[in-house]
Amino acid sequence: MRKLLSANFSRLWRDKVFWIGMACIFGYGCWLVSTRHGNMLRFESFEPLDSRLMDGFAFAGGGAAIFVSLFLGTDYSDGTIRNKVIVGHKRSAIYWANWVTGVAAALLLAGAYLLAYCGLGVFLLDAPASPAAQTAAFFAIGLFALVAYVSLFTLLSMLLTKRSSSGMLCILLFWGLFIFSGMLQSRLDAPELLPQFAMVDGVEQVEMVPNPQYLQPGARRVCQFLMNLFPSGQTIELLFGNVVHLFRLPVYSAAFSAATTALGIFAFRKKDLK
């Protein structure tokens, strides 16, 4: 396995997908950061360093997603895969290696936010507003979510032969999954009671009526439920600083990426590569 780390890792660095989106992510964090100051000083506003510090996570998820389809979709188009079946390597071992890579680039990928985020934010905004420690559980959240990114991405991209297939269906399953998870924390954060309005003899009065979107226990738990298990509904918990079960979520990531990788490595021992 050590060769074949050795031989994706060196394609990593070479490969101009990944340094373009280190770039991009890196540009966004700079951006945000002056976007963030110029705030400060127009409105005098308070801009704590870690109100926008978990943003990477989300953003390195799209970009594990083009990336890993794209760096494993090159290893069917250029026959590299069957050739490492060939001289004698695992496909478990393979399909490790591909793994590791995965994670390696979009924790970098994760970094080059934080780095650009925290290298000028420590210098241009305002303190951190919450506590280290709950500042550390939503980082180890993120890593965790991040992981089961790459775990599904890579099941994927493995499976599928076609590069632009495997590339297109990772994309758009992230969104799906951002969007669907977007709804949910909608449907979670809906009141349970609305003001309604009305004239009363020339005076305006409020009355607090039930609101029909607000969801009962039995549907709030299978919502919540939805949010921890997908990556996606973790990533949004952070980007608002709305993390309702907090050491619960690595085990869901966990959970997600043990179980998306053990079905990833069976399917691959099974899969024809002619």
Contents of the next structure:
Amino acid sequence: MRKLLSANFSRLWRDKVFWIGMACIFGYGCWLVSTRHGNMLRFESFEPLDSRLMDGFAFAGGGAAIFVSLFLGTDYSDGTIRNKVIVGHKRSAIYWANWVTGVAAALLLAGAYLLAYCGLGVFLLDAPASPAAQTAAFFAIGLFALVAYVSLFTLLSMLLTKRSSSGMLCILLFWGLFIFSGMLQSRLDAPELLPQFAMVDGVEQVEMVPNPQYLQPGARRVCQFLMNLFPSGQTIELLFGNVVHLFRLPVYSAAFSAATTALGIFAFRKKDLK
Amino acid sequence: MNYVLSTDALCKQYGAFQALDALSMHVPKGAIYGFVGRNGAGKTTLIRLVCGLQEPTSGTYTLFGQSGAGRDIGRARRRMGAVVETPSIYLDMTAAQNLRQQYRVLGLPSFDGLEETLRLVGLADTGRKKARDFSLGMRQRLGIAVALVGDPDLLVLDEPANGLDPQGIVEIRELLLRLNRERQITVLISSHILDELSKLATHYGFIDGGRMIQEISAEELEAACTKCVRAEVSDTKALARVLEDMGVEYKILTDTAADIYARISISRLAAALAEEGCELLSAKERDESLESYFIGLVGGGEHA
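Any chance you could show the form predicted together with its partner chain after that form predicted alone?
Now the complete complex, all chains and molecules, led by this one.
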């Protein structure tokens, strides 16, 4: 696998999509810090360094959808995956090498954000508001979620031979999961009671009534499970700083990664290549 | 005989379609093995199986003495290079970058021999030009160069002349002959262009409907091909009488032309014809072509 990794990283180094992604995510980090610094100066608002620290994981997830599908899809569209099989590399080794390359690229994308955000933010933003231990835990959750994203996109890109199809599907899936998880989060955040305004004898009165959107315990457990299971749900929890099951999330991500990778290797070993 | 590659009752089924039907073939060491068959006969399917791109439904193959289902098949594959259908090259890389990439895939310690390989395939002067800007022939030669990285003992080429202009076809032929003679590389080549194949193959395998119809060496094929003399005369009726008297097989083609299936003395024939009042205008020796031999084997209709 060392040989395959050497070949993959050599390609990664000269991959334009990867470097454009790195530049965009680095630029976003710089822009976010300068905007928040502007708010501090104009509105004297409190802008702690750690409040938007986890944005990088969500962005890197989207970047991974584009990068992984195009990087692995090129091996199919140019037919170069055959060169690896013909000279005797095992299919599982090819899959693992591609997975490791995807994980490395996604971590570098997240790293580019952190470098820009922390590098500027340390000087321009307020001191962190959360305990360091919590930030470290969130950071670990973000890393595991990113690995889960890459595992999912690697699975799709290794099984779909058309680069355009896998690229489109990965991007749509990323946004679909993100929107789906956002909807779940809004249902989970729905209050149990809502104020209802009524005029009684010309006097406005407020009465608290049950919210039909409020989830009952059974449905709440299912929604929370889905939030925890998908990397999109985990990154949304990180973005809002609203992590319900701090220690469960990395376990869910690890299980998600293991399941998708095992399925991917199994199917790729059976796949007829052309 | 020492075989680099042999298959035994190899079958491959795609749904209800039987692409290979108990196909057995034997590629001798040092041969240029021409794999001949019409479209859909199963040539590419066999190459895909041998290259490990697909698994056979049943049957086995042996590559450099290692069974295709065995654990050490990976080590045997390390000794082969292949171009299956289209050349497997990164279009956004130059020729040298493509070769370097394959050096890394093989885990070779240095890029020694890279320039020589590029020279061998005539791509040494392509510089920074990307493969996407190459002509079809250049891409084909780059695909072969990638397959040659690591000095393989077996080169498998699937229709390497497809889409090439006559100059490109000649270049590929000369390259393969050089590789076979100078580096002793065994070549398995499938092709539709039978006339071209006949100029380089030392062995042939004729395949039809997923089955091997016949394996034959070039010498055996030459001996098997019927030789004939095409004679042009002023009157074929007189020619027929003379040939009947001589007890020679013939076939009248037109009023003035006929094929004679025997080695005969031209002067004797001319003299005999003169006695019948017929003039011998010309006589040319003709070989039955690989194409007609193939059609004779698999029957007419839509042929390769």
